[in-house]
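First, one chain by itself in structure tokens, the form predicted on its own.
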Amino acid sequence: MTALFEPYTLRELTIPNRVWMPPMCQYSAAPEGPETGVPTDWHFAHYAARATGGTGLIIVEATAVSAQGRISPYDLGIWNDAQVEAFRRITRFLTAQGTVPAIQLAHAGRKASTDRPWKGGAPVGPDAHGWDSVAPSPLAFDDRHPAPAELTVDQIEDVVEQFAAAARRALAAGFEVAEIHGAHGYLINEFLSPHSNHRTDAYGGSYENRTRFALEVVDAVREVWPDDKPLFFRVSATDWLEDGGWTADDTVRFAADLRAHGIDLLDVSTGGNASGVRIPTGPGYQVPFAARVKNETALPVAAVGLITDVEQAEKILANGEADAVLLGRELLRNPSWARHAARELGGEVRVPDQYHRSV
């Protein structure tokens, strides 16, 4: 048994292997009308291909808990029943292939209302299906983005309930795992970091205050998410700032808090909350942050960040640096990466009957 193809159990859910797909936005939903935020044939084909390729768990891209919480007008959402019904088609197929369907619940905060990346990703206004953004503080992400409106305490409570309502719909849509998006400079990350959170009330200032919103969201989602199903949290382990930002030390401390509030696994990424930051990227460059959380806390972790090679992925798990690996770009290039890795390592992965000649 190779580490990559050893099943992994969280709560009462067993995931068939440790080759997982992270959330990667496709920016392919309708921007307006009754189909707003609804998964399309593109989304079905995209996720189905990775499931038939043997991926153990697929986390559906950042899915907005409200229309205002989308990164772009073309994002998926899960704030109404039409969206739920369309997601069922995807989760049914993934489950039939032996892949665990997961979903990332998200609110973009001050980085909302932008164009698709291949169109430049600039903020868009009402003439291009855009809207006004919100954040913990009225601080623009960069000089391209307009300053967001500062959320009131009542509005914060509304967003917490939106996350809970989205989790209920995710369950109805057939997802087995929910992940709360607390990374990459989106709303929860904005509250966590002193770089973006300049509030002076109960949601700003001290570490305890800056983590309050995130933990309220976790509590609200955990309350409606079944006890037998895992709940993940994605974190940016560092802002990559020399001072004035969220740090790796904060992440280790926060991981213990998240575990106490019912999080089962930390999906460890980095960056995204400060513009113009130079990040020292390279193969597996974010793995050490996951490894530190795993080594210093009791919370399981998944590692992400330029993990592309089979031996590299196997070594990360065998060395105890993470409990699973998330392959983004590599699964975009090769939907059957898991099947390829199983052949190389001598592991076992489910192959659809229709593809038996490929074994």
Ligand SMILES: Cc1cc2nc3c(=O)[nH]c(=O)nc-3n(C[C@H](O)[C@H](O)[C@H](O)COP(=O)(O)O)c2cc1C
The other form holds:
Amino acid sequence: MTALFEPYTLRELTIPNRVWMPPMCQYSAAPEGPETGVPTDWHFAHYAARATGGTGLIIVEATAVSAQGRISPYDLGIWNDAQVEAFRRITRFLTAQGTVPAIQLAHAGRKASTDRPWKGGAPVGPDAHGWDSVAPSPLAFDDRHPAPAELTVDQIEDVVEQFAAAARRALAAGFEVAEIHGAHGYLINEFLSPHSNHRTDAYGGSYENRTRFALEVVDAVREVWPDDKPLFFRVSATDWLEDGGWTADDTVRFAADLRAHGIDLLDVSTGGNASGVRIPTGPGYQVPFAARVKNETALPVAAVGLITDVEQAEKILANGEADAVLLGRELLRNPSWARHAARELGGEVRVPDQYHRSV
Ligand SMILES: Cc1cc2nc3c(=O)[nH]c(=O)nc-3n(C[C@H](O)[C@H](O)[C@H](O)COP(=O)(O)O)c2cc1C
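Moving on from the form predicted on its own, kindly provide the form predicted together with this ligand as a structure.
Whole complex next, starting from this chain.
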């Protein structure tokens, strides 16, 4: 038995293996009109290929809970019924392949309204389908970004509601797992970190106040997300700042709070909330943050970040550093990574009948 191909049960859901795909924006939806935020043929082909490749669970890219919460005008959204209908085609196919369909629910906060990365990723205005961004405090992310408007308490409550409505729609669209995007400097992360949250009301200042919005979102989503289905949270475990940022110690404390509020697994990433920081990347560079949460709290974790090699991935699980591994760019290169890994390790993975001659 290999660790990578051992099924994993969370609540009432059994995931066939531990090779998972993290959310990766495709910036491929229409930027305006009735098709705004609606998954396209590109999304179907992209997710279908990773499913036929044996991936155990696929987290569909950051999907905005409102038009204002998109990272770019080309992001997926889940605030209307046309979007739900189009997602159904994807979840149906993934489910038929034995892959668990998951979705990341997101609000981009002060990093919203940017161009597609391959077009430079700069903030865009109304002449390029852009809009004004919002955040806990009116602090621009960097020199390129305009300052966001500070959210009022009423508007904060609206966003909490939008996350709950998005979760309801994700369920109707056939997703088995929802992941709340609390990482990479987007809205929830902006509230968590003292670097981006300078509020003086109940949503800023102390650890309790800075985590309030995140936990309100978790509570609202958990309320509508069925008890038998798992709920994930993606965190940036550190801002990578020397001072004045969110730290790995904060993450450990927060993980325990998330567990108490009904989160079933922490997807442990880092960074994205402070510009100009040096991040010491290298193979598996974020794994120690996941391992710390796993060892110091009772919350299951998934590790992500430059996990590319079969032996490396197997070891992370065998050493007890994580409960699952997420392979991002490696799955873009090789959609059938799970099948290759199963072959190498002697693990079992579902192969589509149509491909039986390739086993
Ligand atoms: C094209 C691309 C799009 C991404 N979009 C998202 C996203 O929608 N949500 C998110 O949390 N992370 C996103 N990420 C980060 C990945 O989920 C992952 O954490 C990161 O790529 C590191 O893993 P890797 O080294 O295996 O690629 C994206 C990464 C890439 C390469």
